[in-house]
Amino acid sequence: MNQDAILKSLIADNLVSDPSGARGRLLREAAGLFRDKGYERTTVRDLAAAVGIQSGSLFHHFRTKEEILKAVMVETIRLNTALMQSAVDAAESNADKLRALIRAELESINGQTGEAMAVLVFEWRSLSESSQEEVLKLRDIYEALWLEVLEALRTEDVLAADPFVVRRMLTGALSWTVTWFRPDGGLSLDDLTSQVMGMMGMKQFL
């Protein structure tokens, strides 16, 4: 299933907002503002101005500014989990599955959901405890995809290190690419994915 089909399916199931709709446009603009200005410094007026509506109109979609922040995080995790699951399902070997996960996460960080992914990392503490619990449940599903593949590679004696530690290291390394990777810099996301696989000792991917 391609990305458009996955997105349409999630929209049909009311799991994510239609990017072309009012709610979807609001979440996209909110992600950019929260990343650039920070959640606390972004006002309801800022959010309304970004989508060209009156401040009060925001509350037709969300009751509070925090609900907007939570929706940015929740919908981002749902979308990226679905994309990653599809990529894993299409891969045959566990090494191919790992490559698919790395490629998908690099795309999410440096592509269409990059701003929202940054918000997920840097504005986590701005959520209430109950909202954090909700996001964590979704995050656990996302992380389980990685740990299952990494554990399978360790069972095959391809991976020597602890899967949990490997995943934590990969999380930091892949997230940091947003600070230096440029698609027009001569290195594509596929190239970068191959380099990451090579770093893990999988020369066949270089």
Contents of the next structure:
There are 2 protein chains.
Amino acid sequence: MNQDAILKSLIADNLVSDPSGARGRLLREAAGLFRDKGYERTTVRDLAAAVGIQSGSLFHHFRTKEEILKAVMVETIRLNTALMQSAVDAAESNADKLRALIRAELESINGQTGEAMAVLVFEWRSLSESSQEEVLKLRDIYEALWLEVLEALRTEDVLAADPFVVRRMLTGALSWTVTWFRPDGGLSLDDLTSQVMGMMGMKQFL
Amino acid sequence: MNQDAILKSLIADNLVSDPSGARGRLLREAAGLFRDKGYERTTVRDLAAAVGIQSGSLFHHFRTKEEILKAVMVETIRLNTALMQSAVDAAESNADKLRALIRAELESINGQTGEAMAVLVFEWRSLSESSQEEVLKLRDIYEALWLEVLEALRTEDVLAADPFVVRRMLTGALSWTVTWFRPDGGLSLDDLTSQVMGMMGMKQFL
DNA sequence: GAAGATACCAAGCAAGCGCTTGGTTTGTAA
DNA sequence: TTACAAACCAAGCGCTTGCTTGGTATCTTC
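Same protein, different condition: the form predicted on its own was shown, now please give the form predicted together with a further copy of the same chain.
Let's see the whole complex now, leading with the same chain.
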């Protein structure tokens, strides 16, 4: 199943909003504004203007401003979990699965969903505690995918460090690419993936 | 020169505020509040209350709220650059220097200056562009330290990936520890340093 | 002990914020 | 055509925000 098919199936199940619909368009614009200006500095008037309606009309679609932030995060995690799952399933060896996970995460951070992923990293504290818990549960599914692969590699002795620690280091390292990586800068996402594998001492799997 | 002596020398040169003085105390409290609540959600009334004065009185010490954020960042970079420099100077081999840098950065992120370092990472966008430029210049000095060591290791063929990319990955990975590492969790900073070295395939230098 | 700087308070202003309200337009289905 | 809901507008309320103002203690220096 390719990326487009996965997205369509999620839309059909009402798990993510259709980007061409009103709600989907707003979430897209919101992700962009939240990343560029930060959640707090983005006003409901900014959000409304971005989709061409009055600020009050926003509250017909969402009850609060925070609900918009939460929706951005939830839908992004849902989509990326599905993409990750399919990337892992398609790979054979554990080293290949790791490579696929790294590649997929880099794609999600620096590709189409990049703005929303940046929001997920940098605007976390703007979520209320109850919303944080909710989002955390979704993240756990996502994280389980990684740990399974990393633990297998540890068992194979390909990995010298603790899988939990490695995953957390990778989370930081890959998230951070959003602050410096530019696809037009002579380094492709595939190159970057190889660099990460190489940095991890997995030269033999480049 | 030990850490305390470095701090004192910076204070003497007026590059860092004395933590026992009024300005230093405010910056310390500000770093904590900015990390916990974010810069935008922290009001000048919060800041004033934290040091026991009226909100208006803040503006006797700083002209704007943003100036407080900038001061937190600038002084933190100054201190940590000095600490890094001394850590590198004390090490012999390049692998040892790398280890010292990693250990020092983990210390700065998870130790005394941890709150301020978290602010540096997560509140970057709240700085005006002109302030960002100013802070960036200070960061360059700091980064040059890392690159020198990483480039030497690349030449020695101990490192398989590009030094620039590695440094950026490490920046992300180490910064991210602030979100999950707890010194009381059975893993010490030394353990963590070893895990990072191990993850980089530098098993032989553990 | 006078003088001047430094540190602070009490009060409040102007602007911007999230969100509400009452009413109008647009879409949908019988 | 009618009936009803969904989508939207225009206006603005109540509150919080960063910051200012005019005045008063407190410290320092000769």
